[in-house]
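Given next, in structure tokens, is a single chain: the form predicted on its own.
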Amino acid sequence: MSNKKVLTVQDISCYGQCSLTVALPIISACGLETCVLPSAVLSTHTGGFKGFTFRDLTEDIPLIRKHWESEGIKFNAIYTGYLGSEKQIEYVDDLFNSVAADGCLKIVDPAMADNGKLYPGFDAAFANTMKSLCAKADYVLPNITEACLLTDTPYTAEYDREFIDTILEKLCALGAKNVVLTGIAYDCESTGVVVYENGEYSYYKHKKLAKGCHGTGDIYASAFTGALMRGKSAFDAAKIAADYAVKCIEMTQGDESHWYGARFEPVLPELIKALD
């Protein structure tokens, strides 16, 4: 396997098990080089905590990426995370044109909103200017609230094959070469991943659980990412996260005292064992 180096662009929270602190471990453990470039330093995730602290690193992504430029460094994925504002987006952007090695896979969550509405701290113009990254994504992996926002689709919770289609179709049109559409449920007793890719539609239904964990997306976008680099195609890179993001939900299940992430480390040699 050659040495393949993945980028991924999003924030540290430092305790809580979501962001960098998910991707780093997952994306490693795919066998891959993992570098970080962090958007923002907090104490713990906000899904919760009280009186966590905050540093914005917004400033300092041009100074690392006209670093690296300097060095010749280049990434054959670069996979952006949670970030925290239009600048940021923007810098991102530039990430794209300046540090892509030829071929690099651009892969984008656009972690802004879940359950139809946005995250604290994110309003339309955000969601806005993530049209434009996503635009430039090989694959974006939208939740159905984050797929609305950026296809100007009033939200529903209750939808059909034909509604999917026509969002499948509208992120394309925006830009987006291929989509993985997250926690799509055609019935009430499972849950699901489309993947449309060069305008082909799969759809790979999994157990629905009762309750989910803060950080099951980032988890499960990074899993993708590792996946796909390990040369999987989008659909089996997608069923493998699924599956791995499910049974990370499962091994925190009736921990009380775990109620601010999944416990994702133990079932790493499970994910590792799908990739061969």
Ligand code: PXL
Contents of the next structure:
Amino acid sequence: MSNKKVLTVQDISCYGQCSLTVALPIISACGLETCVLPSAVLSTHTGGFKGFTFRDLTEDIPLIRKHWESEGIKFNAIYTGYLGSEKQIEYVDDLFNSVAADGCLKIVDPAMADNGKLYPGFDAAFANTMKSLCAKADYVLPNITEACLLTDTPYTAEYDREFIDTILEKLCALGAKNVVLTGIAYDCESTGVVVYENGEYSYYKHKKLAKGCHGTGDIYASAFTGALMRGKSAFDAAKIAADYAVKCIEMTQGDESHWYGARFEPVLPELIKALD
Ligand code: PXL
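Can I have the other form now, the form predicted in complex with the named molecule, not the form predicted on its own?
Time for the whole complex; same chain goes first.
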């Protein structure tokens, strides 16, 4: 059994199946001790609900860090997701420098945009600051929109292998050690994930579903983190996470009342089985 500790830093959207309400159960189900640092508390996520509450916890982050430091608490992986401000990015950088155990894997999901658009509340300055966090990452997990923002590349929904290669090189030039690019489609029928590790390109092609679900990026990054920390190679972790995310979307499709997230819970046993 693993005795590794994973810290995940992101908001907690109380309702809506994303960020911490996804990361904590998924990484725990992978058999890893999962510690959380909520960066904000929202009544719901921001992707379709109106009038949500937002309690900013930015100034709690350094206090929590200092307490952990005084207790000698350290983590074997730090996985960051949705962060609400440039200040939070700076504080996460402080966490990287203080509570990372030797060999700690830093996994950064620059959750800030999708389908060519920044999420509500984010701007170009935030995207620019996110580059500095990606520069410290062992694994950065952007979708194509986020990858374009991080590399100052105009967004396009149509691209070829050459375009992707340039993006990968630019992300590594920022400082990111390895890149997992999600939702990369080279044809109309399928999509897939690109794993760029130690300068080597590999691609896992998987089923493209007619309609994605909100929060799938968080499901993907959480399953990837869990599988990687359970000793899978980056490619295998990327594949396990992709298969799991596809099953979560399939589990949700057709239920119009469940528009806000993906039902990841019923397929957790399949994720656990894939880790054997
Ligand atoms: O899934 C990313 C995410 C996380 N947290 C909040 C969000 C979103 C995406 O919209 O609104 C609060």
